[in-house]
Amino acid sequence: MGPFRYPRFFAHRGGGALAPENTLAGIALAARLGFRGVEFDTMLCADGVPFLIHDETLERTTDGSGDVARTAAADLARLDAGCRFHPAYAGTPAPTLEQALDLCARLDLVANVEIKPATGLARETGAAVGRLLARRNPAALLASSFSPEALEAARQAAPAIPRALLLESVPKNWPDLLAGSDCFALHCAAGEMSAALAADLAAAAIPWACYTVNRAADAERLFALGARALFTDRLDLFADAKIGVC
């Protein structure tokens, strides 16, 4: 696993709060605003193709219904992933992971690919995502997941791609969790990061990042503690602060 240089900010789910989540339109908007990093979620459809979507079901973010894992790729591609966000985005398609990676490469964006497996599909999802990532530039990619099983499958398929373990809360045995998942970095909820935890991570030389940071004061606190990067919905708020890498 080679070195990875974090952008200071990742646009959460592609375009943050300014565009429909997990769409090419959101990724493109983040790039236009000057962000150098985007984060998005991916899970498998019925055909085993990784699509960008957060939920296991389609209703919240598309005009479809049912389980993503039971929906064919051709049917997913026909769904409207923008109409529920705003009429201006009506007709925005749900993209595949491959389409999103192609766009990130064209726009020179660092992509944090969150592996978001549907229930019971952790290994299959990690392996499928890993196979796609293995063909890409590892310096511009970071795989993350709450699922150690998905991360292990991704590691086997794409050992050169850096990986980060996602934790909603950080238990005292976090070093064991990181070692067990063979991840170089820890990503956690912003409210979980304390000065003591930041000091322990620094002592262990573990890079860390926090989600989802939507206030300037929170960003200032976390960067002062040593955050490598922050994930934000507020692309408008941090549009003047996102340039550069750590």
Contents of the next structure:
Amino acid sequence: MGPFRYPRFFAHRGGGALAPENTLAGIALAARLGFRGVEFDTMLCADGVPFLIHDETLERTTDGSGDVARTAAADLARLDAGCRFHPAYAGTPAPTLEQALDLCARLDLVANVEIKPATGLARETGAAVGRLLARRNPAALLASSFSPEALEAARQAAPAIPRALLLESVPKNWPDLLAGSDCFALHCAAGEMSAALAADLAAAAIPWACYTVNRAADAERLFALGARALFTDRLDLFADAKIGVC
Ligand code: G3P
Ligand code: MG
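Any chance you could show the form predicted together with SN-glycerol-3-phosphate after that form predicted alone?
Whole complex next, starting from this chain.
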């Protein structure tokens, strides 16, 4: 893994709160607003193709129903992933990971690809995502996951792609978890970050980032503690002059 340059902010799930999550429309919007980085979630469909989607089921974000892992790529590609967000986005598809990576490359965006395996498919998902990432520019990519198994499979398929371990809560043995997953960085829920934890991370020279930060005061606190990047839904709040590369 080479050094990775974090953008200051990642637009969470593509376009944050301003666009349907995990869509090309959201990613494009983030770029238009001046974001340098986007985060999105990726999961395998029934054919083993990684699509951008957060939930294991289709209902919340699309007009489909059932499990993503049991839906064929051709059927998934036909679903509407915009209409639940707002009628103005009706007809917006759920993109494949390939499509999203192509767009990020075109827009010069750093992509944090969160590997989101459906239950029981951690290894397959990490491996499939890793194979796609291995063909891309590692300087503009960061893989992350809550699943150490998925991260390990991604590492085997794409050793040059930097990896971050996601933790919703940070247990005392976080150094063991980080070392065990062979990740260079830790990403955790914003509420988990304390001055003591930030000091321990700094002492261990571990870069860290927090999700999901939607208030200026929280962003200021976390950057003061040493956050390398923050994930936000508030593209309206954090776009413009505050955007930059660390
Ligand atoms: O990668 C940070 C964040 O996206 C993790 O949580 O549930 O929004 O994917 P979630
Ligand atoms: Mg995510």
